[in-house]
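The chain below stands alone and is given as structure tokens, in the form predicted on its own.
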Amino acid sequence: MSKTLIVTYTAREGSNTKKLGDYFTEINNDKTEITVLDLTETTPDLLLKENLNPLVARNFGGVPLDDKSAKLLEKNDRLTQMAIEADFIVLVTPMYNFSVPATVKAWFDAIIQKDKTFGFNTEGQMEGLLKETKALSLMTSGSDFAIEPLKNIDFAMPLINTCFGFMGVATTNIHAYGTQQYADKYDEVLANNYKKIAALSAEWYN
């Protein structure tokens, strides 16, 4: 049976985004194996001095680490190694002040690492380590990112894609705009998205 690693954070009470999350599950829960990353309760180890430079020492200097160094990247290792085993990503999250929360970044940022899910090929170019592995992003927001003049200032697909991408990792994007703009459709809105979960789902598990 397939892996899927859903990787979470949807922190607010009465979540849309939650929404979107528990409808993947409900309906693929027999059909994978999932996990669940719940961001809210296993926070990704900011980088920062104190585990930086091991970080970097180890993974671009190939310089062994003694146990305290070690320990320190033993979180964030975790979460790579998590990132790695699975078949399909699916990574639940809204949209916070234009982009993705900064925990959610965090999690990136922790998973990135050379050697593990990115290298460099023989002719020293960076390239993708998990091309087997696919994603999906699932967001919702306030107000419709998909168009003019707000389409403009959406950082936050750009980023997912670019992350996964990355990473060798083909992305599909589920993203419910407009849950407050379209508030009498909002019903509408969120059906519209469940039929696309639901085709997609069809497709990485037929």
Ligand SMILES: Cc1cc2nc3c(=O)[nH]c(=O)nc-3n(C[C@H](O)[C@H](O)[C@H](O)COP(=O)(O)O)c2cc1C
Second form
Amino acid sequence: MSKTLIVTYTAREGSNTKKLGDYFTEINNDKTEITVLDLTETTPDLLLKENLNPLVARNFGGVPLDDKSAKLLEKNDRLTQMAIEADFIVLVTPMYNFSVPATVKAWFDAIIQKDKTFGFNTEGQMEGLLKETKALSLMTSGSDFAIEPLKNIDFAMPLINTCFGFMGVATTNIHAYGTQQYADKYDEVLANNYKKIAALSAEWYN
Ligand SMILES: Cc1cc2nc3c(=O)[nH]c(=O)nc-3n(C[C@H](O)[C@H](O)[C@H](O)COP(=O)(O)O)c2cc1C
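Could I have the structure of this protein in the form predicted in complex with the named molecule, to go alongside the form predicted on its own above?
Complete assembly follows, chain above in first position.
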């Protein structure tokens, strides 16, 4: 059976984004082995002085780490391993300030690691190492970023697709824009996106 990792940041009570993630789980939990990584509970460590320097020394300098430094990288390494082991990754996140919440960016910062999720080929060019993995992003936002005038300032979708793409992962986006802009008909927006989730699920788990 395939393995699916659901990486979720839905901190708000009554979260609309959580509805998309819950629907995905509801229709697929008997078709794939699902593991949930709740970033509000297991929050990636930010890259600060203490852990960034050992990370660079190990990943780029090949320096073996002492126990103390290895321990500082343990959590982010565990999150990386979870991503490596997944056949499918579903990222469930709202838009915050035109991009993803910092906690979600911290997850990408944790798992984009040299020789684990990306590397260099024989010509010295960078290449993603998770070429067999597929990703889906499920996002909601208050306004509609699929149309002008906001279309060009959705930095969430390019960030998500570039970070996954850098690791070799092809991504599908199902983004239910407009929780505030279309408040009076948001149930319809959600229903439309449930259909897209069902269609992709049929492709993934056929
Ligand atoms: C801190 C914060 C920042 C937000 N930034 C944006 C934004 O840049 N653009 C937007 O359209 N909506 C923004 N919103 C609204 C949320 O994206 C929207 O309400 C979304 O549906 C929230 O998802 P949730 O229901 O899962 O919490 C923001 C909300 C919060 C709490």
